[in-house]
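Below sits a lone chain in structure tokens, taken as the form predicted alone.
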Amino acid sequence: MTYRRQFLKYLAASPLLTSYSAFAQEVEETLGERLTDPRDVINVFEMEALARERIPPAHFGYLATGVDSDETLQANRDGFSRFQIKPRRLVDVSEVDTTVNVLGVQADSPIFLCPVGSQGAYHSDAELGTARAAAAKGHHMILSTQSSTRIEDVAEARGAPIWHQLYSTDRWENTVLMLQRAEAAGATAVCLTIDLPGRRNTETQSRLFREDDRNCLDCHRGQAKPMFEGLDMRGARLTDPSLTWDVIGRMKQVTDMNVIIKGIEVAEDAALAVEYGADGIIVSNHGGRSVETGRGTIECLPEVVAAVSGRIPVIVDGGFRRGTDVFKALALGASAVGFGRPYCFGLGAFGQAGVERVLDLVNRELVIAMRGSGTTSVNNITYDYVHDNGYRV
């Protein structure tokens, strides 16, 4: 039984395990057993399999879904294996530098990390235990709107300025008043979410939910997301399917923030970003759970930052899950790299110590890449380290 166990934990560690089948639950179970302090795991895909064993299975539902067949979610993992590093020797690494400046925000790392609604969800630490740990290991954060926690207490908890990230609604009045009160709270900027115009179909997490013999209402009732408090919400959409590029003219007359547009996936529209006045780009499929392209970020990187052609910041996010695949990122043009789930699998496993410790891992895992690969400070990480394939436009 010994040595059935080591085994199981040996592939629960692997990215090769990434569906949720029976094998796969012995596997987390077996994780649960062994692992009680977070400094004992050893990677992200560990810390995963812990966090679906301690999130009820309808919120873990909400965190793990993709949308359709959930290949774009699996599209965002598979590009990496598309670009492979290419290494340099004999170069003197005894320092690394992983600082970045991006529109003002310093930050220890490249990680930032993503805005991921209902935090709550997973630990009862929510969006404060993912602030602190932001600020423990200087990582920059971008808050979501549907947060579980006010945005005043997230920007005191990070003790540094946030960025927000926004869901205009489909009424302007909002979208003014949730941009006043996002610079109020000492935001910087502004990430307006562009790729959720309609509905989705996130069949991850209605099968997930079946799982789930609680009753929803015990969560949800009187639940109402911090950021919509005072405002008109009775019959308001989420998202409005009628905004075009002049949004971004309009928000720059109400708020000083800087704009950025997060939910870009193509040339054509990375040029229109810049040509309207946006002062970042995100380039995102919002997690694979925007609309099935079966395209990975990762491959959508190249011709966007080709087409901004340094006029402004380009990040990126969307299946990372290792320090090799930042650096892949950075070396593909990116200023930045986004995290979301996996964060959040460590707040679900142990709340914000968990976090820190997936903040850590991968960190070490980026600082292992520069060291290996003769790069000594993120600024270095360019082209001339990727084979990539025939993306580079």
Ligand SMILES: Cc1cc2nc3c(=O)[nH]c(=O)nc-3n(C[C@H](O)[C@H](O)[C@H](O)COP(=O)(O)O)c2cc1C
The other form holds:
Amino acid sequence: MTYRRQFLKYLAASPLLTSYSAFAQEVEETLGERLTDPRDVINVFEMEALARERIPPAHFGYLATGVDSDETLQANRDGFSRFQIKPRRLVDVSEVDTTVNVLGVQADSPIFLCPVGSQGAYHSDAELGTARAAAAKGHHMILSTQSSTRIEDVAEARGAPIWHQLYSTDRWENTVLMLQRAEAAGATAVCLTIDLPGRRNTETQSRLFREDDRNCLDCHRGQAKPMFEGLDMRGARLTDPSLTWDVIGRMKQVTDMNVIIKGIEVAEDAALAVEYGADGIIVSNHGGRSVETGRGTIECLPEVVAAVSGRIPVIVDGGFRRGTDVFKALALGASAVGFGRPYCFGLGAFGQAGVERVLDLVNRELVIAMRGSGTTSVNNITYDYVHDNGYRV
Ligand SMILES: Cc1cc2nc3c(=O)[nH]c(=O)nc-3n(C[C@H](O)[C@H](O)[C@H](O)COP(=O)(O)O)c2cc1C
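Counterpart to the form predicted alone, namely the form predicted together with the named molecule:
Expanding to the full complex; the earlier chain stays at the top.
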């Protein structure tokens, strides 16, 4: 079923042309009819356009949008233009190595798959399609608490240890049970998301909900997500607004997994995370879905890297769409980079094959950026290769 015509009608009537909808103007209306094979898609933006056509409006609204006027969402993209690549010449770049090792995870690419909830809403392949694509292309995967699929099945489909993203709920006994379950499923790290202590104001999503004429209750019958199976969730909140830094120590008392803190944007918090014993940090603003009018995460990265000073790995996500975006983050000191929406656009457009295509596209772009700049491995990509316009601390 195609929702494109309906969606374009919505765009034409919308007073706000948001970052994703601005792109819609550049994409021909016939794209979906012509691009029937994932291999025909030439970049992430085209994949987004196809996903927009194939995913129902309410679900696409959940996936693609931010909060309030989508300014942080846009800031994540705009941030990359504040940094320029400084290429070096006459380096032998015939062999380029994109492998990384982060906290014991060996991956063929520094591009990690971010935790994105409810993947069954984009395609029936859901998280199993994502995991199989990640396995086929050698990418590391982080699975959301809000996954549509059981962690045990996803871990098996990935065929290598995944990381578990945790929404702690506001009941500690639930946190403990989820940590035990993730560890038993073979997860080697837990990524505690700390950037959503309260509610979100999702206006663009609400407008897209209005465009969807399906009855939500036909599918959403209040059933719990698989990660909450067996937990007492009556009256419980997804996140605990009373969490403070001691949560890191409390988690370490009940799990042997590495504890990674997801959602840091400033140097002071990065220093606290290290002080309280975190094993890693993810610089993230939840893909522009948390605090509005924030900075792009690539702009936050230099001060976090400086505060951490090499003591633990720093991963960054938010707005990454191009291999050059990845290159810049690596040059600024990131150990790896997270992609969220892009692979879900691939999933929504073509299922597992679409995720694989997105990974191929961005890896290819990264290799081109590495060769073009005279770098032959991820470790080679240092501050010398980026002009930072004064962002360096
Ligand atoms: C639809 C959607 C669902 C998400 N679900 C989660 C989640 O369950 N847990 C979490 O920590 N982050 C979640 N995120 C945030 C991502 O992990 C990541 O930080 C963000 O998507 C990166 O930005 P990008 O989408 O521009 O790549 C979600 C993001 C989106 C777009």
